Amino acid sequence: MRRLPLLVLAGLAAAALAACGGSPPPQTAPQPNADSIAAAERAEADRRAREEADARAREEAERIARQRAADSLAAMGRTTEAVRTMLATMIHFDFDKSNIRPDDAGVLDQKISILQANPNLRIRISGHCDERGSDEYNLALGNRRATSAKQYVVSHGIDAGRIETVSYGEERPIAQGHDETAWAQNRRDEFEILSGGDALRHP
């Protein structure tokens, strides 16, 4: 009968030895051979230059992007001043005449186009003489010629709201002598903008 007990504190003593036989062996991080640090070092290499050759290219995207700006600023600033000087140009009148002469029917098409790629543009037309003719007469044929060039111009189409006239008479001389020559040029319709012209569009 006591064989049993022994057996059984045998058995308890050799499970709490189990129990107690201490942890486990620590499990060890295995260690990077030369093959994984330069793999990993070459990955990193690419990375950066991934994003190096990524930097130039937004860099150069934008310098292109402000050359494009700075080329269409400056295109469209002598596009406006060629704009400016076809619309400038004046059309003459015989003595004592109001009507529009062949050769400057062709210089006010070419307003009537100008006013048509821009429709915001609004203009003054300007009447003048020569000195020959008292100052009411001049003053009334200033009239007469620059209401005679809108009517052209609106009857080729633009806005009759976007053209205002002026008459100057002789007050305003571009030339100071006292013959034909002088007063050939004084007899003439000048052309301003009003408004619209910031931008101009070539016809």
Given for the second form:
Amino acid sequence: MRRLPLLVLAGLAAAALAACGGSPPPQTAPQPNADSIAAAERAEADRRAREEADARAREEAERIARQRAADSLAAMGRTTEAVRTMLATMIHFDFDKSNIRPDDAGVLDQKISILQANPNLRIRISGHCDERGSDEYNLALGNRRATSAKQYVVSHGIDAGRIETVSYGEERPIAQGHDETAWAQNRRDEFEILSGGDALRHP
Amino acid sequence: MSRTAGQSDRRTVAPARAAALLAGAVLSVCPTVRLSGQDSSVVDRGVRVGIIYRPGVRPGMVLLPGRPAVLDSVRAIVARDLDYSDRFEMITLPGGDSIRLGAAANPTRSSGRGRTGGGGGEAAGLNYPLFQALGADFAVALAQATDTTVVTLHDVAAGGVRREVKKRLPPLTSPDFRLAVHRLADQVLQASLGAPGVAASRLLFVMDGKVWQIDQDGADKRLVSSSDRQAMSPAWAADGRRFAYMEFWAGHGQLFVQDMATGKRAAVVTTGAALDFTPAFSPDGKTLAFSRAIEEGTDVYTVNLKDNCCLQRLTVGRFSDNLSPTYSPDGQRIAFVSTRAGLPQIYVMAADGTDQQLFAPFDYGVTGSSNAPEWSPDGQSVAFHRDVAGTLQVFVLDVRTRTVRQLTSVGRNEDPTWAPDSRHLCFVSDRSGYRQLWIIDLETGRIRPLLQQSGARLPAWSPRLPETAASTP
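Switch from the form predicted alone, shown above, to the form predicted in complex with its partner chain and output its structure.
Every component of the complex follows; first up is the chain already shown.
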């Protein structure tokens, strides 16, 4: 029973304190301040604006980056296409001959540069003949024509393993006529990409 | 070559009745003198007879018209085969066509000699003097006895039946029918002249990148290629049951051997990366020789077909090409093309590659390129083509004397291939304005187109085809 008097005392003290307190203490709850609200709103708006601007800037930057990437891809594609076209340029031969003509050496030099600039590139050279020779002998002659181009390229430092050769004799003419114009076009070497030709560097 | 009466090179005796009398007189006095038949344009009046005496001509052959009509196709095929053998003067009976019945039987009767009845096609009672008067040495009659076809060969001079062949032919619709009839024609030739014919043979050739076969008389063209890839250089095995050819694959040429009867084919072993072409069977069928093009050049190789193994290199060209091998029929030697002297020319070596030497002589710096040799089945000749003034011509090399003679001169002529009788050659010619296959008889010089289609090339004439190789699916 000793705790009860303490509680009573505490209650009395509290009552006494309350009785001699006089006027109540001022309200401490915040009063709205118009100026600070406006400031805060401004700050908030500024922040949002900044964020939006940043986002726009980022988007713009990204867009530009994407554009740049696309542009460079297109440029690269254009380059690849240009290099492919250079690579596909045919060389031609005299009747029943397989030696490289002097005016075709430059064409082969260009192919050497391309092969040097694109070390993963592998190609196939196919030799072709006109219809005047013997059908079966022309397979051997076409083989000579493909091989002489390969030998030229290899003699300028290109790895022989990067070049395949094949002969189609007179079986795949590109000009169908039966005159010297057509024959001259058909006595040729063609160059095609076997692998490593997806993105070619200009030499 | 058919012989018709009344042509410009024959002396015509008139008036006609006198001629008829004279014909009878000549016949009775000198039976060996050949008389031509009646001119078909006036035969209905029965008044004109041409007379000609030509010593040393080929024996006359007449194919008798007759019934039944079911034999018309057989008769047509046999007549054409005998004609295309180039060993007979085919005698066209009045009426224009020896296979048509009609006018032919009437002169027999009207001549008053040996009435035969039954249209002259029956085996018995042929009017031999009449046919002798027509210039015939042999007469062939066809008849049908239930399901058996009876071929009777009459020896006109001897006045009797030389041989009778009975054969059950496959039905007209059977793929074996034509070959069976061709065999009948060959039997007639064998029985009459003792020479084996080439009627029962076919040719392979390339058209539009595919391999085709065709009977030697130009009928029954069929596709034998079994893939869509571009093919070249078909070559027969000596047994006539298989053939080899080359097909273009990505970056190389693959050789195949295909069975004629089943159409099944097997790839010939290669390194897988080379360009192999111009296959040629050894006569025993065990070895396949071919050309192989690698970066070093083109050379002749052989492979063991039975075990699909054992690649052997026969030539080492270094700075020249060696290609297009063809075996001698005894299998001992191989003729081939080599550029060792500059332009391609025809060389020969032992079958193991030793003893290589020039085969067809040429003038250095003058003679043009020579290519596509094929050794004849009798071993005596090698046919090839040679560039003459910018175009190709067919030549034949005499193996014993090593002399060459030019066979063709009209247009461009190339890629000759021998018939099994070693006297006919098929080759490609543009003499008619476009390239097609032609057949020439070396004995008579007679030439005929095999095809009327352009674009056919690289022909390969079969050996005489065995019975069991007849069917093709």
